[in-house]
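A single chain, nothing else alongside it, follows as structure tokens in the form predicted alone.
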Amino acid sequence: MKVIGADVVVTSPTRNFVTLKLTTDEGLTGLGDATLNGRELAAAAYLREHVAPLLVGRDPGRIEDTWQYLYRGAYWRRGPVTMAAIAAVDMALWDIKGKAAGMPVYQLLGGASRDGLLAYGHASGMSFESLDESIHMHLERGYRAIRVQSAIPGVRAVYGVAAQAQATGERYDYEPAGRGAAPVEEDWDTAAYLRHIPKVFEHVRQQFGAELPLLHDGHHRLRPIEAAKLGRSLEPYDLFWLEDCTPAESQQALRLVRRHTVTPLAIGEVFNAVWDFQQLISEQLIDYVRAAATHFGGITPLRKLMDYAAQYQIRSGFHGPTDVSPVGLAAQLHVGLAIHNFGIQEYMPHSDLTDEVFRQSMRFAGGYLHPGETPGLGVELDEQLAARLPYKPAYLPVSRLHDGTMHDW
């Protein structure tokens, strides 16, 4: 069997997605996700101009060899654009292999290690009252774990709060990448945040009890000592995890945080290679791996990363926002179902229109996700509908302190 076609589809059903479709001489097709939020066309061009021509004529069954060929052969390794492109190829090849075998991909990874994947939803509010309503709504939808984000007094717009202008759709298809020619500028006040967030979790625990798993995302906003302070202040509320408490490019910074708090830490959604995790895992500076198959090179390296993490009793917490397409989410579900050290899966339902473009076998019931039993990844692309939904420029926001200094978004 040979690859005879490699097509890149860019479509925008409420947000932009980049999809690779591989076709073989036996009529099998495979899909891969290369979406890079706010830089989608860079990934699409990398695929079209530099990767797709190399795939035609290759044996789609040689997944490991193709991955190494694209990673090592380019000389300029790593980086989000390169790794998103490689991820799309890797997913598409696994999709083809599953279809050729007549099995869902998780069966090719060793079979299921569990019946379903515990998922967490995103609750948020501009006030305690609206936050409570959001949590109740997610519990009614079946979620058994909740990420809690809140507006901050004195700060106009905060990442992760759905009631703000960035939110679109009744299903909370949170779209921080605003349409337009330039990014939206938001403001930030670390001191106000550190004062307010412990009060939020005190309130939520009082309202919803001690058993509900609660998560929170700091979104890289804090310096290490500030992150340590937040982690310690949240200890009485027994978080499932504190996510991205500080920018983790400096892995040594997590030593300081770890020294001062026992709040579990999750990091890694912006990482794109095992080297970004090496010290964090080997020194047990984190508890959950937040990598996304779409930005980490696909299924092949994600499975290897989790085998490495298992040696240190570190679990998965794969990134699952709506800027990972249904193809990328499916890839992660297959990995999560197969590995032993699964922890939890982020799950934000896509818009209805996105679900029409990407038809899925994935199911969510009783708080658990499952990729389904369809051979391959379990996602098919409606190319005619996708073609009617062209790319629209969109950028993630930027953030400034009150004095105008650029800050981490």
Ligand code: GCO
The other form holds:
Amino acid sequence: MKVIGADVVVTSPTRNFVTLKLTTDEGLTGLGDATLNGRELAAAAYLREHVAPLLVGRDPGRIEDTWQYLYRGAYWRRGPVTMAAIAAVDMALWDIKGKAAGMPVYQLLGGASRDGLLAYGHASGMSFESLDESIHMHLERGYRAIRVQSAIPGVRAVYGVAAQAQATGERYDYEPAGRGAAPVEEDWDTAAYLRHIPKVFEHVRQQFGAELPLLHDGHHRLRPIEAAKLGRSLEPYDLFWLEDCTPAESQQALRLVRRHTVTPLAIGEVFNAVWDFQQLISEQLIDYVRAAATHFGGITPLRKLMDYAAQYQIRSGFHGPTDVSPVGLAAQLHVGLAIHNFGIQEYMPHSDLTDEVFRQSMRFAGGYLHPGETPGLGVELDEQLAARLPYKPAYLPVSRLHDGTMHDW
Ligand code: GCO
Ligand code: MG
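The form predicted together with this ligand is what I want next, because the block you gave corresponds to the form predicted alone; please supply it.
Up next: the whole complex, starting with the chain shown before.
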């Protein structure tokens, strides 16, 4: 079998997605996700200009070799643009291999290690009341684990806290930044945040009991000693995890956090290679790996990362926001089903229009996700509909302290 076509589709149903479609001489096609939120066109150009021409004529069965060719061969290793592009190729090749074998990809990875993947949803509120409403709504939809984010008194706009209408709406495929030529600016006050968040979790535990798994995302905003303080102050509320408490490119900063708190830590949604995790895993500085197949070079390295993490009893918590396309989500559902050290899967449902552009075999029932039994990844792209929904500039917000200083994301 040979690859005869490598096409890049950029489409924007409710947000922008970059998809690679490989076509083979035997008529099989494969899809891969290279969506890089806010930098979509860079990933699309990397694929179109530098990768697609290299793929035509190659044997699609040689997944490992193609991955190494693109990773080692480029000279310029790693980085989010490169690794998103490689991820798309890797996923598309697994998709083709699954279709050729007549099996869902998880079967090729060793078969299912469980019946379904425990998923967590995003609840948030501008007040305790609206937060409670949002949690109730998620429980009604079947979620059995909830990420809790809250507005902070004295802070105008907190990232990840949906406005009221969105928090209670049917779907929450919101783009916190909205669309536009430049990022919107939000504000931030770490001291106010550290004072308020423990009260939020105290309230939620009182309302929803001791058993509901609760998660929280710090969005990389704290210095190590602040993160340590937050982790410690949340211990009475028994979090499933505290995510991205510090900007994690300084892996050793986590030593300090770890010294002071037993709140489990999750990190890595912005990481793109195993090297970003090396110290965190080998020193057991985290409990959950937040990588996304889309930003980590695809299924092949994600599987290897999880096997490495397994030696340290570290589990998966793959990044599943709406800016990972249904193709990228499918890729990590197959990995999550197959590996032994699965922990939890983030799940933010895409909009109805996105679900029309990408038809998925994946299902969510009773709080659990399953990639389905369709051969390959189980996602079909409606190219005609995709072509009618062109790219629109959209950016994540930035945040500034009240004196105007740019803050960590
Ligand atoms: C999460 C994330 C997202 C990211 C977004 C950036 O945990 O789901 O932090 O909300 O901010 O994916 O592109
Ligand atoms: Mg996050």
